[in-house]
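We begin with a single chain expressed as structure tokens, specifically the form predicted on its own.
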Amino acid sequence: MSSSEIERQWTTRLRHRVEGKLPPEKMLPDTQPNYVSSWIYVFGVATMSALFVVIATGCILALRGPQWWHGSAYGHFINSLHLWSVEIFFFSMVVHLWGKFAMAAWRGGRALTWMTGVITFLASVATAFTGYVSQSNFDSQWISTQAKDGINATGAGAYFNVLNLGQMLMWHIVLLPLAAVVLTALHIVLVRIKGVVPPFEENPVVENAEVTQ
């Protein structure tokens, strides 16, 4: 096979495109701008770290089942650790979201980066909700019975039955976490492509400004 034929292959063209968009120095940079040392930039990393603990503890709970986390002291601890990491995850994500909103993080062609972050937040809210109704205790019964009327009023109850424990559990441990993880990965890749949004300039230069007498 000649070199020209190799260059025309879709795998070769895809590799060149990925290498152009995501060179190693962008994906795993050695340095960051000085402004990244601000605390507001830490909450994105805290969100990802908490997400890792959420996924790890969730996998353990999925392997052992509700009887284990309700009847075992160790299972109860893992279940509590799962809850605590979710609380940290949402706290960090909300601070990160509003911090980037105040910084207008969509500047510099970063609109898609911003939107993937917002959609990830919405997917995470749905994931947390299905987790609460999957606890198989009184709290989950109360939450599901209070939520069903509102969801049914929208017409979504025909496809999303909060009283169906099996359905809610599958949404919680498969579909919604998968969406959240994929969106988070896409968000990180876009941050690497476009870079971290810089802070506003103290004295921005306005080009072509007209001075009125």
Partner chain sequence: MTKKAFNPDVDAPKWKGGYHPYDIVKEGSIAIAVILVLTLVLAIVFGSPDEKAITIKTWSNAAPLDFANTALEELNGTSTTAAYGAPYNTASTGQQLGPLQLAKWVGVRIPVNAAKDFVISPLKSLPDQPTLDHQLAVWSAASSSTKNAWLTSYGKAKVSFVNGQVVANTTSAGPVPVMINQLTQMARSGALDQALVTGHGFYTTDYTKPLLFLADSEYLPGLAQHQHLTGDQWGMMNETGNYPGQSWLWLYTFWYQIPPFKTSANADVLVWGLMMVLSAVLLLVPFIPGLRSVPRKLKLYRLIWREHYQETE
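Please give the corresponding structure for the form predicted together with the partner chain, as opposed to the form predicted on its own shown earlier.
Only a single chain is listed, so you will not see partners or other molecules.
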């Protein structure tokens, strides 16, 4: 096999593309620009860390099935960890989101990074909601019977039945977490490719700018 033939392979082309866009020093950087020096940057990594704890505690709950935590003190404690990690996750994500808005973090070709972040937030809201309606307790009874009217009014309730415990549980533990994790991974890859957005240049003369084409 000739080297040119190897270079034409899809695998080789993909590897070159990944190496070009995201070399190891960008994926796992050991330096940051000096302007990356604020508490606001903590909330991005806090969101990811909370997501890790949410998934880990959710996996423990999954081990013994959806009814286990109602009758076990240990199970209830794991549920408490799951709940509070979700609360921390959303708190961190909302602060992160508004921090990024204040920085206009979409500048310099980072619009897709912003958009994947917003979609991740919306997917996370849906994931949490399906968790609340699949708890199989009074909260899930009340929240599902109230929420059905909003979703039914859009027509979506015909296919996304919040009163169907099995359907909501599947969305909560498979489909939506998968979406949230994939979106988060994509978001992080985009952050690593583009880097952290630089401060606004208050001097009107801008040289060597990252001009979005």
